[in-house]
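Presented below, as C-alpha coordinates, is a lone chain in the form predicted alone.
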Amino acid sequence: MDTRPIGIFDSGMGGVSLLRDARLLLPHENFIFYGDNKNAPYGDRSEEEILSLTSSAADFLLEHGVKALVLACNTATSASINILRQKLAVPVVSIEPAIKPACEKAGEGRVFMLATAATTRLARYRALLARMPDPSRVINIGISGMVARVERGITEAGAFDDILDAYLEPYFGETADAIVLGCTHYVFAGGAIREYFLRRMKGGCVLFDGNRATARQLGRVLERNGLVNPFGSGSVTFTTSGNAPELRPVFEKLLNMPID
(Lines of atoms letter the chains of each structure in order from A and count residues from 1; the text may use other names and numbers.)
(Lines give C-alpha, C1' and ligand atoms only; values in the text may rest on other atoms or scores of the structure.)
Protein backbone atom coordinates (compact mmCIF):
# COMPACT_ATOMS: atom_id res chain seq x y z
CA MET A 1 0.00 0.00 0.00
CA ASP A 2 1.37 3.39 -1.03
CA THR A 3 -0.59 6.31 0.38
CA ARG A 4 1.60 9.03 -1.13
CA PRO A 5 -0.31 11.45 -3.38
CA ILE A 6 -0.41 11.52 -7.16
CA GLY A 7 0.58 14.89 -8.60
CA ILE A 8 -1.61 16.33 -11.34
CA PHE A 9 -0.26 19.37 -13.15
CA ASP A 10 -1.82 21.81 -15.58
CA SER A 11 -1.00 25.31 -16.71
CA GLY A 12 -4.27 26.36 -15.08
CA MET A 13 -7.62 24.84 -14.21
CA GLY A 14 -8.12 22.62 -17.27
CA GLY A 15 -6.50 19.62 -15.63
CA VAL A 16 -9.29 19.57 -13.06
CA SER A 17 -11.33 17.82 -15.77
CA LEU A 18 -8.81 14.96 -15.79
CA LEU A 19 -8.63 14.97 -12.00
CA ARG A 20 -12.39 14.35 -11.87
CA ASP A 21 -12.07 11.25 -14.06
CA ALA A 22 -9.04 10.01 -12.13
CA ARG A 23 -10.93 10.25 -8.84
CA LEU A 24 -13.81 8.21 -10.25
CA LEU A 25 -11.48 5.49 -11.52
CA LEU A 26 -9.10 5.53 -8.53
CA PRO A 27 -11.29 6.49 -5.55
CA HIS A 28 -8.78 5.40 -2.89
CA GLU A 29 -5.91 7.50 -4.22
CA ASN A 30 -4.81 10.83 -2.79
CA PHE A 31 -4.17 13.65 -5.25
CA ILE A 32 -2.36 16.96 -5.16
CA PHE A 33 -3.32 19.32 -7.98
CA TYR A 34 -0.99 22.11 -9.05
CA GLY A 35 -2.13 24.81 -11.44
CA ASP A 36 0.45 27.26 -12.76
CA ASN A 37 -2.20 29.97 -12.94
CA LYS A 38 0.36 32.73 -12.53
CA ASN A 39 1.88 31.85 -15.91
CA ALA A 40 -1.24 30.63 -17.73
CA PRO A 41 -2.06 30.24 -20.51
CA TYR A 42 0.81 28.24 -22.00
CA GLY A 43 -0.73 28.05 -25.46
CA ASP A 44 0.85 31.25 -26.75
CA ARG A 45 4.30 30.62 -25.22
CA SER A 46 7.43 29.28 -26.91
CA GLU A 47 8.45 25.63 -26.55
CA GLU A 48 11.42 26.66 -24.40
CA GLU A 49 9.21 28.62 -22.01
CA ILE A 50 6.71 25.76 -21.73
CA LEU A 51 9.49 23.27 -20.96
CA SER A 52 10.98 25.52 -18.28
CA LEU A 53 7.63 26.16 -16.58
CA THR A 54 6.62 22.50 -16.71
CA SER A 55 9.96 21.40 -15.24
CA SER A 56 9.53 23.86 -12.37
CA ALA A 57 6.03 22.54 -11.72
CA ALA A 58 7.32 18.96 -11.67
CA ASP A 59 9.99 19.93 -9.14
CA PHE A 60 7.32 21.57 -6.97
CA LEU A 61 5.20 18.41 -6.92
CA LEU A 62 8.20 16.16 -6.25
CA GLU A 63 9.01 18.34 -3.23
CA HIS A 64 5.50 17.49 -2.00
CA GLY A 65 6.28 13.77 -2.13
CA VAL A 66 4.22 12.58 -5.09
CA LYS A 67 4.59 8.94 -6.18
CA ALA A 68 3.59 9.64 -9.80
CA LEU A 69 3.09 12.71 -11.97
CA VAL A 70 0.31 13.35 -14.47
CA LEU A 71 0.71 16.05 -17.10
CA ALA A 72 -2.92 17.08 -17.55
CA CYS A 73 -2.01 19.66 -20.17
CA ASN A 74 -1.70 18.82 -23.87
CA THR A 75 0.59 21.78 -24.47
CA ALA A 76 2.95 20.85 -21.62
CA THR A 77 2.98 17.23 -22.81
CA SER A 78 3.92 18.20 -26.36
CA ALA A 79 6.82 20.34 -25.18
CA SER A 80 8.27 18.34 -22.30
CA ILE A 81 7.12 14.75 -21.81
CA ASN A 82 10.23 13.04 -23.22
CA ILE A 83 12.62 15.17 -21.18
CA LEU A 84 10.63 14.75 -17.95
CA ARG A 85 10.51 10.98 -18.31
CA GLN A 86 14.30 10.92 -18.62
CA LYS A 87 14.81 13.35 -15.74
CA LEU A 88 12.34 12.26 -13.05
CA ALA A 89 12.56 9.29 -10.71
CA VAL A 90 8.77 8.79 -10.56
CA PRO A 91 6.47 7.53 -13.35
CA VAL A 92 5.12 10.28 -15.60
CA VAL A 93 1.74 9.87 -17.33
CA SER A 94 0.62 12.37 -19.93
CA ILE A 95 -2.45 13.30 -21.91
CA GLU A 96 -2.57 13.74 -25.67
CA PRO A 97 -5.32 14.85 -28.05
CA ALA A 98 -7.79 12.03 -28.76
CA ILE A 99 -7.53 12.25 -32.54
CA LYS A 100 -7.03 8.48 -32.97
CA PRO A 101 -10.51 7.46 -31.74
CA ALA A 102 -11.98 10.50 -33.49
CA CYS A 103 -10.40 9.49 -36.80
CA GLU A 104 -11.68 5.95 -36.33
CA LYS A 105 -15.25 7.25 -36.33
CA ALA A 106 -16.91 6.37 -39.62
CA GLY A 107 -18.13 9.17 -41.84
CA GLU A 108 -17.39 11.33 -44.83
CA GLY A 109 -17.04 14.52 -42.80
CA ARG A 110 -14.14 16.23 -41.08
CA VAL A 111 -12.51 15.85 -37.70
CA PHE A 112 -12.05 19.22 -36.01
CA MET A 113 -9.14 19.29 -33.56
CA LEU A 114 -9.52 22.24 -31.20
CA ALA A 115 -6.47 23.02 -29.07
CA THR A 116 -4.09 25.81 -28.13
CA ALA A 117 -1.88 27.30 -30.82
CA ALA A 118 1.20 25.72 -29.21
CA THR A 119 -0.24 22.19 -29.18
CA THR A 120 -1.11 22.26 -32.88
CA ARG A 121 2.35 23.44 -33.94
CA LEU A 122 4.62 21.32 -31.72
CA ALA A 123 6.42 18.28 -33.16
CA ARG A 124 4.84 15.67 -30.87
CA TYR A 125 1.33 16.47 -32.06
CA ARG A 126 2.40 16.76 -35.70
CA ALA A 127 3.92 13.27 -35.45
CA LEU A 128 0.71 11.92 -33.91
CA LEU A 129 -1.33 13.49 -36.70
CA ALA A 130 0.94 11.98 -39.36
CA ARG A 131 0.15 8.48 -38.04
CA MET A 132 -3.57 8.88 -38.73
CA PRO A 133 -5.03 6.97 -41.72
CA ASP A 134 -6.03 10.23 -43.43
CA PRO A 135 -4.39 13.29 -41.84
CA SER A 136 -6.07 15.55 -44.41
CA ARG A 137 -9.42 14.76 -42.78
CA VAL A 138 -8.32 16.59 -39.62
CA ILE A 139 -8.75 20.36 -39.40
CA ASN A 140 -6.42 21.76 -36.73
CA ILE A 141 -7.69 24.90 -35.01
CA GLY A 142 -5.32 26.61 -32.57
CA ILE A 143 -7.52 28.86 -30.45
CA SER A 144 -6.65 31.73 -28.13
CA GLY A 145 -9.06 33.16 -25.58
CA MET A 146 -11.12 30.18 -24.41
CA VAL A 147 -8.72 29.14 -21.66
CA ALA A 148 -8.99 32.53 -19.94
CA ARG A 149 -12.78 32.24 -19.75
CA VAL A 150 -12.74 28.73 -18.34
CA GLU A 151 -10.20 29.96 -15.77
CA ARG A 152 -12.93 32.33 -14.56
CA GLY A 153 -15.43 29.49 -14.30
CA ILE A 154 -17.30 30.44 -17.48
CA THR A 155 -18.60 27.31 -19.23
CA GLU A 156 -22.21 27.92 -20.31
CA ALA A 157 -23.64 27.61 -23.83
CA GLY A 158 -23.06 30.70 -25.96
CA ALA A 159 -20.19 31.95 -23.82
CA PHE A 160 -17.58 31.21 -26.49
CA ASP A 161 -19.47 32.04 -29.68
CA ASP A 162 -17.44 35.16 -30.47
CA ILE A 163 -14.12 33.29 -30.11
CA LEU A 164 -15.30 30.28 -32.11
CA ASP A 165 -16.71 32.53 -34.85
CA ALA A 166 -13.28 34.10 -35.31
CA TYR A 167 -11.66 30.70 -35.99
CA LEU A 168 -14.42 28.59 -37.49
CA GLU A 169 -16.34 30.91 -39.81
CA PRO A 170 -14.50 29.58 -42.91
CA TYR A 171 -15.89 26.11 -42.12
CA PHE A 172 -19.57 26.98 -41.60
CA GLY A 173 -21.73 24.40 -43.33
CA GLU A 174 -19.04 21.68 -43.30
CA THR A 175 -19.88 18.19 -42.02
CA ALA A 176 -18.26 17.63 -38.64
CA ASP A 177 -18.14 13.94 -37.75
CA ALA A 178 -16.01 14.53 -34.66
CA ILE A 179 -14.69 17.32 -32.46
CA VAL A 180 -11.50 16.68 -30.51
CA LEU A 181 -11.15 18.72 -27.32
CA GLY A 182 -7.36 18.97 -27.48
CA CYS A 183 -7.06 21.14 -24.37
CA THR A 184 -8.26 19.97 -20.97
CA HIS A 185 -9.85 23.39 -20.41
CA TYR A 186 -12.12 22.78 -23.40
CA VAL A 187 -13.66 19.73 -21.71
CA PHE A 188 -15.50 22.08 -19.37
CA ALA A 189 -16.81 23.96 -22.41
CA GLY A 190 -17.66 20.76 -24.27
CA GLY A 191 -21.41 21.27 -24.11
CA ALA A 192 -21.10 24.83 -25.36
CA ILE A 193 -18.74 23.77 -28.15
CA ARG A 194 -20.98 20.96 -29.40
CA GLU A 195 -24.04 23.20 -29.29
CA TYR A 196 -22.13 25.77 -31.36
CA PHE A 197 -21.13 23.17 -33.97
CA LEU A 198 -24.68 21.86 -34.24
CA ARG A 199 -25.87 25.38 -35.04
CA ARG A 200 -23.12 26.18 -37.55
CA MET A 201 -22.33 22.85 -39.19
CA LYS A 202 -23.73 19.50 -40.27
CA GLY A 203 -22.98 16.01 -39.02
CA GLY A 204 -22.97 14.25 -35.67
CA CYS A 205 -20.44 16.58 -34.01
CA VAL A 206 -19.37 13.89 -31.53
CA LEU A 207 -16.97 15.05 -28.82
CA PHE A 208 -13.70 13.28 -27.98
CA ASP A 209 -11.18 14.01 -25.24
CA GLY A 210 -8.24 12.12 -23.75
CA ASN A 211 -9.13 12.35 -20.07
CA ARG A 212 -10.59 8.92 -19.39
CA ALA A 213 -7.95 7.12 -21.41
CA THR A 214 -5.27 8.98 -19.43
CA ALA A 215 -6.92 8.09 -16.11
CA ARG A 216 -6.99 4.42 -17.14
CA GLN A 217 -3.33 4.58 -18.12
CA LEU A 218 -2.53 6.10 -14.73
CA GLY A 219 -4.21 3.12 -13.06
CA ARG A 220 -2.14 0.68 -15.13
CA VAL A 221 1.10 2.53 -14.33
CA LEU A 222 0.36 2.48 -10.59
CA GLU A 223 -0.29 -1.26 -10.68
CA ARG A 224 2.80 -1.98 -12.77
CA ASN A 225 5.03 -0.06 -10.36
CA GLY A 226 3.48 -1.35 -7.12
CA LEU A 227 2.16 2.10 -6.19
CA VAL A 228 -1.55 1.39 -5.72
CA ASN A 229 -3.36 2.61 -2.61
CA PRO A 230 -6.24 0.10 -2.22
CA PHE A 231 -7.86 1.57 0.90
CA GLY A 232 -9.31 4.84 2.16
CA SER A 233 -11.62 7.47 0.70
CA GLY A 234 -8.96 9.50 -1.11
CA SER A 235 -8.26 13.21 -0.76
CA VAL A 236 -7.57 16.20 -3.01
CA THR A 237 -5.20 19.04 -2.20
CA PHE A 238 -5.29 22.21 -4.29
CA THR A 239 -2.13 24.22 -4.90
CA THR A 240 -1.42 27.03 -7.35
CA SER A 241 1.24 29.54 -8.34
CA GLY A 242 -1.53 32.14 -8.47
CA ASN A 243 -3.86 33.70 -5.90
CA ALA A 244 -5.14 30.66 -3.99
CA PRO A 245 -8.04 32.33 -2.10
CA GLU A 246 -9.32 33.78 -5.38
CA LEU A 247 -8.86 30.59 -7.40
CA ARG A 248 -10.05 28.00 -4.90
CA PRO A 249 -13.79 28.68 -5.49
CA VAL A 250 -13.25 28.21 -9.24
CA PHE A 251 -11.35 24.98 -8.59
CA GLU A 252 -14.15 23.65 -6.37
CA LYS A 253 -16.84 24.65 -8.88
CA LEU A 254 -15.07 22.84 -11.73
CA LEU A 255 -14.18 19.81 -9.60
CA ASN A 256 -17.81 19.29 -8.63
CA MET A 257 -19.41 19.87 -12.04
CA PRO A 258 -21.41 16.84 -13.25
CA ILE A 259 -19.52 14.48 -15.57
CA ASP A 260 -21.38 13.42 -18.73
Given for the second form:
Amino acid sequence: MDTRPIGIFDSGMGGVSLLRDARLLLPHENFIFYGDNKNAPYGDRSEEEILSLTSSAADFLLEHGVKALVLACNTATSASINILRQKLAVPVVSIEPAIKPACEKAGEGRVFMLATAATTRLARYRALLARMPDPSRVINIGISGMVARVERGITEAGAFDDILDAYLEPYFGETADAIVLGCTHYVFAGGAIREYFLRRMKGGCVLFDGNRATARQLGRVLERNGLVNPFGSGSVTFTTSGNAPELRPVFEKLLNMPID
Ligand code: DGL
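Beyond the form predicted alone, can we have the form predicted in complex with D-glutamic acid (DGL)?
So here's everything in the complex, that chain up top.
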Protein backbone atom coordinates (compact mmCIF):
# COMPACT_ATOMS: atom_id res chain seq x y z
CA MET A 1 0.00 0.00 0.00
CA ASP A 2 1.63 3.22 -1.20
CA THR A 3 -0.34 6.39 -0.46
CA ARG A 4 2.09 8.77 -2.20
CA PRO A 5 0.51 10.78 -5.03
CA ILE A 6 0.83 10.21 -8.76
CA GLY A 7 2.10 13.28 -10.62
CA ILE A 8 0.23 14.21 -13.79
CA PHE A 9 1.86 16.83 -15.97
CA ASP A 10 0.82 18.85 -19.00
CA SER A 11 1.83 22.20 -20.44
CA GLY A 12 -1.62 23.33 -19.31
CA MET A 13 -5.19 22.12 -19.01
CA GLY A 14 -5.11 19.40 -21.68
CA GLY A 15 -3.77 16.83 -19.23
CA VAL A 16 -6.93 17.20 -17.17
CA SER A 17 -8.60 15.04 -19.85
CA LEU A 18 -6.21 12.20 -18.96
CA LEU A 19 -6.63 12.88 -15.24
CA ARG A 20 -10.40 12.28 -15.64
CA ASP A 21 -9.76 8.80 -17.06
CA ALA A 22 -7.04 8.00 -14.53
CA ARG A 23 -9.36 8.90 -11.64
CA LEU A 24 -12.13 6.70 -13.00
CA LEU A 25 -9.80 3.75 -13.41
CA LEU A 26 -7.81 4.24 -10.19
CA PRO A 27 -10.30 5.82 -7.75
CA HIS A 28 -8.23 5.04 -4.64
CA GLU A 29 -5.15 6.92 -5.82
CA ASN A 30 -4.11 10.45 -4.90
CA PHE A 31 -3.22 12.65 -7.86
CA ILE A 32 -1.25 15.86 -8.03
CA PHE A 33 -1.77 17.71 -11.30
CA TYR A 34 0.78 20.25 -12.50
CA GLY A 35 -0.01 22.53 -15.43
CA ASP A 36 2.82 24.69 -16.73
CA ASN A 37 0.21 27.24 -17.80
CA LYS A 38 2.67 30.12 -17.59
CA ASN A 39 4.70 28.58 -20.43
CA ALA A 40 1.87 27.02 -22.49
CA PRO A 41 1.55 26.38 -25.33
CA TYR A 42 4.56 24.12 -25.80
CA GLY A 43 3.56 23.09 -29.30
CA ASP A 44 5.15 26.07 -31.04
CA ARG A 45 8.44 25.81 -29.11
CA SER A 46 11.72 24.13 -30.03
CA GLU A 47 12.56 20.60 -28.92
CA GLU A 48 15.22 21.95 -26.54
CA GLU A 49 12.79 24.35 -24.86
CA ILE A 50 10.14 21.63 -24.47
CA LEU A 51 12.70 19.26 -22.95
CA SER A 52 13.95 21.89 -20.53
CA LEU A 53 10.44 22.92 -19.42
CA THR A 54 9.32 19.30 -19.04
CA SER A 55 12.42 18.43 -16.97
CA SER A 56 11.70 21.36 -14.62
CA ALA A 57 8.08 20.22 -14.29
CA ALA A 58 9.22 16.68 -13.47
CA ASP A 59 11.56 18.05 -10.79
CA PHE A 60 8.69 20.07 -9.33
CA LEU A 61 6.49 16.97 -9.05
CA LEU A 62 9.30 14.84 -7.62
CA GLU A 63 9.80 17.50 -4.93
CA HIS A 64 6.14 16.85 -4.06
CA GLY A 65 6.96 13.19 -3.41
CA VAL A 66 5.23 11.52 -6.37
CA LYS A 67 5.58 7.74 -6.74
CA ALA A 68 5.06 7.82 -10.52
CA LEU A 69 4.91 10.49 -13.20
CA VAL A 70 2.47 10.73 -16.11
CA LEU A 71 3.31 12.93 -19.09
CA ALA A 72 -0.24 13.85 -20.10
CA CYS A 73 1.16 15.84 -23.00
CA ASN A 74 1.96 14.36 -26.42
CA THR A 75 4.30 17.26 -27.12
CA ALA A 76 6.33 16.76 -23.93
CA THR A 77 6.49 13.01 -24.64
CA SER A 78 7.91 13.63 -28.11
CA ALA A 79 10.69 15.86 -26.83
CA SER A 80 11.63 14.25 -23.54
CA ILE A 81 10.39 10.76 -22.69
CA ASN A 82 13.61 8.87 -23.38
CA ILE A 83 15.73 11.30 -21.39
CA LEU A 84 13.29 11.48 -18.46
CA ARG A 85 13.07 7.70 -18.23
CA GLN A 86 16.86 7.49 -17.99
CA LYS A 87 17.11 10.31 -15.49
CA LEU A 88 14.22 9.84 -13.05
CA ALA A 89 14.04 7.40 -10.16
CA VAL A 90 10.25 6.90 -10.50
CA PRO A 91 8.35 5.16 -13.31
CA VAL A 92 7.29 7.51 -16.11
CA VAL A 93 4.15 6.78 -18.15
CA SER A 94 3.42 8.89 -21.20
CA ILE A 95 0.76 9.50 -23.79
CA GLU A 96 1.28 9.50 -27.54
CA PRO A 97 -1.08 9.98 -30.50
CA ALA A 98 -3.49 7.04 -30.90
CA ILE A 99 -2.77 6.46 -34.58
CA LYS A 100 -2.44 2.68 -34.18
CA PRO A 101 -6.09 2.01 -33.21
CA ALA A 102 -7.19 4.66 -35.70
CA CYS A 103 -5.27 3.00 -38.55
CA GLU A 104 -6.68 -0.38 -37.58
CA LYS A 105 -10.15 0.98 -38.25
CA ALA A 106 -11.44 -0.53 -41.47
CA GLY A 107 -12.14 1.87 -44.32
CA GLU A 108 -10.84 3.35 -47.55
CA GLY A 109 -10.74 6.90 -46.26
CA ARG A 110 -8.19 9.00 -44.43
CA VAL A 111 -7.04 9.14 -40.83
CA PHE A 112 -6.67 12.78 -39.80
CA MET A 113 -4.11 13.19 -37.01
CA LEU A 114 -4.47 16.54 -35.27
CA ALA A 115 -1.68 17.50 -32.87
CA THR A 116 0.65 20.37 -32.10
CA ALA A 117 3.21 21.51 -34.64
CA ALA A 118 6.03 20.08 -32.46
CA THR A 119 4.46 16.62 -32.11
CA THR A 120 3.92 16.18 -35.84
CA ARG A 121 7.48 17.38 -36.59
CA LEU A 122 9.52 15.48 -34.01
CA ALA A 123 11.29 12.17 -34.60
CA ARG A 124 9.34 10.12 -32.06
CA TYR A 125 6.00 10.63 -33.82
CA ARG A 126 7.63 10.22 -37.26
CA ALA A 127 8.94 6.81 -36.15
CA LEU A 128 5.51 5.80 -34.79
CA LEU A 129 3.90 6.82 -38.08
CA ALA A 130 6.44 4.84 -40.10
CA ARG A 131 5.39 1.68 -38.21
CA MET A 132 1.79 1.96 -39.50
CA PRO A 133 0.84 -0.44 -42.31
CA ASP A 134 0.00 2.48 -44.64
CA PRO A 135 1.42 5.79 -43.35
CA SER A 136 0.22 7.61 -46.47
CA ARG A 137 -3.34 7.14 -45.25
CA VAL A 138 -2.62 9.48 -42.35
CA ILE A 139 -2.92 13.24 -42.85
CA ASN A 140 -0.83 14.95 -40.18
CA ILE A 141 -1.99 18.39 -39.17
CA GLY A 142 0.14 20.36 -36.70
CA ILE A 143 -2.11 23.12 -35.44
CA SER A 144 -1.33 26.38 -33.65
CA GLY A 145 -3.99 28.30 -31.78
CA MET A 146 -6.42 25.67 -30.46
CA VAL A 147 -4.56 25.10 -27.20
CA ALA A 148 -4.82 28.76 -26.16
CA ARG A 149 -8.62 28.62 -26.51
CA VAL A 150 -8.98 25.41 -24.48
CA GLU A 151 -6.75 27.02 -21.83
CA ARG A 152 -9.51 29.61 -21.45
CA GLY A 153 -12.14 26.87 -21.08
CA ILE A 154 -13.50 27.30 -24.62
CA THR A 155 -14.73 23.95 -26.01
CA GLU A 156 -18.06 24.65 -27.77
CA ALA A 157 -18.99 23.55 -31.28
CA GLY A 158 -18.09 26.25 -33.80
CA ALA A 159 -15.46 27.81 -31.53
CA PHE A 160 -12.51 26.48 -33.58
CA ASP A 161 -13.90 26.78 -37.11
CA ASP A 162 -11.57 29.62 -38.15
CA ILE A 163 -8.47 27.74 -37.02
CA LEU A 164 -9.58 24.41 -38.50
CA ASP A 165 -10.52 26.06 -41.82
CA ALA A 166 -7.00 27.43 -42.12
CA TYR A 167 -5.49 23.93 -41.96
CA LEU A 168 -8.17 21.69 -43.41
CA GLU A 169 -9.53 23.58 -46.39
CA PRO A 170 -7.42 21.54 -48.87
CA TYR A 171 -9.15 18.38 -47.62
CA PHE A 172 -12.79 19.50 -47.71
CA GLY A 173 -14.97 16.76 -49.17
CA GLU A 174 -12.47 13.95 -48.43
CA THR A 175 -13.54 10.82 -46.54
CA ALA A 176 -12.41 10.93 -42.91
CA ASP A 177 -12.69 7.47 -41.36
CA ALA A 178 -10.95 8.54 -38.18
CA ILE A 179 -9.74 11.64 -36.36
CA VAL A 180 -6.89 11.26 -33.89
CA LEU A 181 -6.87 13.83 -31.10
CA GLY A 182 -3.08 13.86 -30.75
CA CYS A 183 -2.98 16.66 -28.20
CA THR A 184 -4.65 16.26 -24.82
CA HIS A 185 -6.14 19.75 -25.10
CA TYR A 186 -8.03 18.67 -28.23
CA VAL A 187 -9.89 15.98 -26.29
CA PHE A 188 -11.94 18.76 -24.69
CA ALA A 189 -12.63 20.14 -28.17
CA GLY A 190 -13.43 16.64 -29.50
CA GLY A 191 -17.17 17.29 -29.87
CA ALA A 192 -16.50 20.56 -31.70
CA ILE A 193 -13.85 18.93 -33.94
CA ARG A 194 -16.11 16.01 -34.90
CA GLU A 195 -19.03 18.33 -35.59
CA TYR A 196 -16.72 20.40 -37.82
CA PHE A 197 -15.51 17.32 -39.75
CA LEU A 198 -19.07 16.05 -40.24
CA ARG A 199 -19.91 19.40 -41.84
CA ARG A 200 -16.84 19.61 -44.07
CA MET A 201 -15.93 16.00 -44.92
CA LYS A 202 -17.50 12.65 -45.66
CA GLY A 203 -17.05 9.43 -43.67
CA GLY A 204 -17.61 8.30 -40.10
CA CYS A 205 -15.17 10.78 -38.47
CA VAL A 206 -14.66 8.47 -35.47
CA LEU A 207 -12.59 10.09 -32.70
CA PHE A 208 -9.53 8.43 -31.13
CA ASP A 209 -7.40 9.61 -28.24
CA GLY A 210 -4.75 7.95 -26.08
CA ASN A 211 -6.14 8.82 -22.66
CA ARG A 212 -7.77 5.55 -21.66
CA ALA A 213 -4.88 3.44 -22.90
CA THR A 214 -2.44 5.63 -20.96
CA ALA A 215 -4.55 5.39 -17.78
CA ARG A 216 -4.61 1.59 -18.16
CA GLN A 217 -0.84 1.58 -18.67
CA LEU A 218 -0.47 3.63 -15.49
CA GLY A 219 -2.48 0.99 -13.60
CA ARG A 220 -0.22 -1.77 -14.94
CA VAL A 221 2.95 0.16 -14.05
CA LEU A 222 1.73 0.75 -10.48
CA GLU A 223 0.96 -2.98 -10.09
CA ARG A 224 4.27 -4.06 -11.55
CA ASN A 225 6.24 -1.76 -9.25
CA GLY A 226 4.26 -2.47 -6.07
CA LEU A 227 3.00 1.12 -5.91
CA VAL A 228 -0.76 0.59 -5.69
CA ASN A 229 -2.90 2.36 -3.10
CA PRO A 230 -5.85 -0.08 -2.97
CA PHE A 231 -7.94 1.33 -0.10
CA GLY A 232 -7.44 5.13 -0.21
CA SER A 233 -10.34 7.57 -0.67
CA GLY A 234 -8.64 9.27 -3.65
CA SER A 235 -7.84 12.96 -4.00
CA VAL A 236 -6.85 15.52 -6.62
CA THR A 237 -4.52 18.47 -5.97
CA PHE A 238 -4.17 21.23 -8.57
CA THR A 239 -0.87 23.05 -8.98
CA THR A 240 0.21 25.44 -11.73
CA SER A 241 3.05 27.74 -12.74
CA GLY A 242 0.36 30.23 -13.76
CA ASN A 243 -2.20 32.30 -11.88
CA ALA A 244 -3.85 29.66 -9.66
CA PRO A 245 -6.94 31.65 -8.55
CA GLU A 246 -7.77 32.45 -12.20
CA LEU A 247 -7.02 28.94 -13.47
CA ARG A 248 -8.66 26.87 -10.75
CA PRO A 249 -12.24 27.42 -12.03
CA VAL A 250 -11.16 26.32 -15.53
CA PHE A 251 -9.47 23.24 -14.02
CA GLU A 252 -12.63 22.36 -12.05
CA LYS A 253 -14.88 22.91 -15.08
CA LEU A 254 -12.74 20.64 -17.28
CA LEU A 255 -12.22 18.00 -14.56
CA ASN A 256 -15.96 17.67 -14.10
CA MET A 257 -16.86 17.68 -17.81
CA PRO A 258 -18.52 14.34 -18.62
CA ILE A 259 -16.38 11.84 -20.56
CA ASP A 260 -17.92 10.80 -23.93
N1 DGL B 1 -1.55 19.18 -24.35
C2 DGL B 1 -0.33 19.09 -25.05
C3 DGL B 1 -0.27 17.86 -25.95
O4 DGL B 1 -0.87 16.85 -25.65
C5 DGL B 1 0.30 20.28 -25.69
C6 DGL B 1 -0.29 21.59 -25.74
C7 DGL B 1 0.69 22.71 -25.98
O8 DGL B 1 1.20 23.19 -24.98
O9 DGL B 1 0.94 23.07 -27.14
O10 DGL B 1 0.42 17.86 -26.95
